[in-house]
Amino acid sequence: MPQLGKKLLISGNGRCNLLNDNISPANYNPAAKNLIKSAFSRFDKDSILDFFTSLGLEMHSVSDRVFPITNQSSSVLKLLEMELNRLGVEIQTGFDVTDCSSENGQFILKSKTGAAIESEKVIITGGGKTYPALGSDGNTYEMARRLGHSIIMPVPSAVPLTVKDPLCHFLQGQKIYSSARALIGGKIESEANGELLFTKYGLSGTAILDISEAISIAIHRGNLHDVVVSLDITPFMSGANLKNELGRRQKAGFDKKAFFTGLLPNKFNAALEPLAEGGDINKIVNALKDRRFKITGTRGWNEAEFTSGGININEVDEKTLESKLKKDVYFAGEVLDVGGQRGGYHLAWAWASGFIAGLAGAA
């Protein structure tokens, strides 16, 4: 990229969502918790708020969520280069590396416009393939893949879903709070609470985001197919609570052109009327504590947050973060098949795994 730090400044919706309070291999691919039990425990939370407190960066949490107090990514990134400045390291911007091969010893990385560059030990921290315009764009997995290792099918995660549901096309432009699942061949697989907004070509929100790496998963790298999330759009009621309550308004006369207001937003009342013009108080309950809605896909990498997959934990050393299959090659952040969940997870492994990696190279 012609400038470092670019995709830092969009984390976080533009404050830096650098780490999270309560960061566990809980919070990453169960495939991965032996490696980031490891990393985590020697590089852990109070040692990356004691890296950026010592740069001179005030932080502050908000549900757990360690921003900078400025709520800017602009200061962390300030601040980082001004570290790389006074320790004298050579930055070299607009090399995009397309190639990294070793002879006698020595690594050789070749740019686009054919410029070389030769090191003794190399670490691949490409990251993934979100918002590639930014610099991730996945050519780094194709450099491990010719050093010899496996990858995991990159797939995108916290990711907005597709549907063709008319509820979508009435309600574009919603939001609500909501209760969401991700039921796989039947099976739930992950459940959110949070934001739900409908759109036109689906389904987004952080209670989306939050559930759809398993549908990611299942849909791109398993070609399956009964795919469903299930939204109870009333969270706050239980389903007996609300049965009474419809009851109620239909006792009432209710115009069933305003049936549900003051339980959803009136757009629903359009979107709804038919449920509400049939009467059956049980079916309008099921319709609201379980709507369904069939996945048909994703949306692509430029609305990902995350990438799930990468370089193959198994090939790497849980302690340095070598590669077990290529002497003096280290990897460090998203490149691995490490896949965190959204609140500060990503950055603080990015911290954690870059300070492994980087401790061990230079060793």
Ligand SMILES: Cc1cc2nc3c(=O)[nH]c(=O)nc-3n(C[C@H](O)[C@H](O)[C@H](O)COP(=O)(O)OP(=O)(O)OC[C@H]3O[C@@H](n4cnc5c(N)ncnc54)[C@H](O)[C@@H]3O)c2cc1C
The other form holds:
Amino acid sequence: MPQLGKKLLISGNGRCNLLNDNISPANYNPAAKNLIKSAFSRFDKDSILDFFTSLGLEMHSVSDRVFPITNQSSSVLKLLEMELNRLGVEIQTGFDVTDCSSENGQFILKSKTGAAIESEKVIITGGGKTYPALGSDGNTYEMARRLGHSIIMPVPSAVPLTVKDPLCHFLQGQKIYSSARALIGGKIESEANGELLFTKYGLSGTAILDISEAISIAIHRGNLHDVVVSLDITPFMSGANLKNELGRRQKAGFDKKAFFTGLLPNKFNAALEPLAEGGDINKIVNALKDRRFKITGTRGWNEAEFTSGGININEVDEKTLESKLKKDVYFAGEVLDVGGQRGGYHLAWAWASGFIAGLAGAA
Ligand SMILES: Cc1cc2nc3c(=O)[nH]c(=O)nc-3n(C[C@H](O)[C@H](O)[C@H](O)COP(=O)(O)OP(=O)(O)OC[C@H]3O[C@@H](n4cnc5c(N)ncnc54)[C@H](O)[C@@H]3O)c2cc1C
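Now that the form predicted alone has been shown, please provide the structure of the form predicted together with the named molecule.
Time for the whole complex; same chain goes first.
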């Protein structure tokens, strides 16, 4: 890329959620548990906070999510660039590495333009595959593959989902607090509460992004088709209470065109009017508490926040992040199959793994 940190700039909606107050292996790919434990035992949450504080970054937490006090990603990027300059680190932008080979203990990195750099050690930090226009398009997986590494098939994660259901089209633009469950082959694979957004192509919002990884893996990696999202759009009320409330509304003679007023945003009245007309309370409860959508796909790399999959962590030394297959090659960041939840965990991993690979590589 012509400049550093393009993805960092858009992170957290331009605010950069750079850390979470509660980091634990439970927030990452369960298969990476030992790697995560090892990395954060050496560069933990406090080390990350101290590091950024020492650069001059003031931070604040909002529901455990750590942001720069300026709420600007550019503050984080600028301070990192100033530190690189202070340390005299040579920066080469616009150097698109297409090949990494080794000869007589020296690595040769070749760029698209034919320019080459020699080095004794290499750290591969090419990121995942999301938002490829910002620089990380998965090409460094191929580099690792040529060095002998296996790649767990990358799939888009924290990604909106596509469905063919007239309700989504009708309610497009409507946001509502919901409880979402991913059912794969009839089994609940993940669950999340949060904002749901109806779109003309399907479902989005934080509740959907938070359950999307299991769905994306099933569809893209497992080629599974029995993938369903079940929505509870009245999670604030138990099924029994909802039944009572709906019965009360029927008895009180609520207008069928305005039957759900006060329970759901007004637009839902028109969408659910046929149910209100039908008058079957069990059917209505079911439609509000367990409305099912068959998932046809994901919105893909251009709309996903993270990559699930990447370089097989079993081939990487837990303590140093050095390749077990090729001496003097290290990895850090999203390029590894570490995954993670939304909430600052990916950048936390990028800082911790960058620190560890950098120190080990410099030793
Ligand atoms: C919309 C969005 C919002 C996000 N928000 C957050 C958030 O708030 N909090 C959070 O924790 N995470 C967030 N993430 C995820 C987070 O940004 C990434 O996990 C993180 O940036 C990964 O860091 P990285 O250094 O491993 O990779 P990247 O940041 O992707 O950097 C990889 C770099 O490698 C360069 N590169 C790739 N291939 C080559 C090559 N062949 N030659 C030379 N250079 C190459 C790229 O140009 C890029 O500069 C968000 C992601 C997206 C897409």
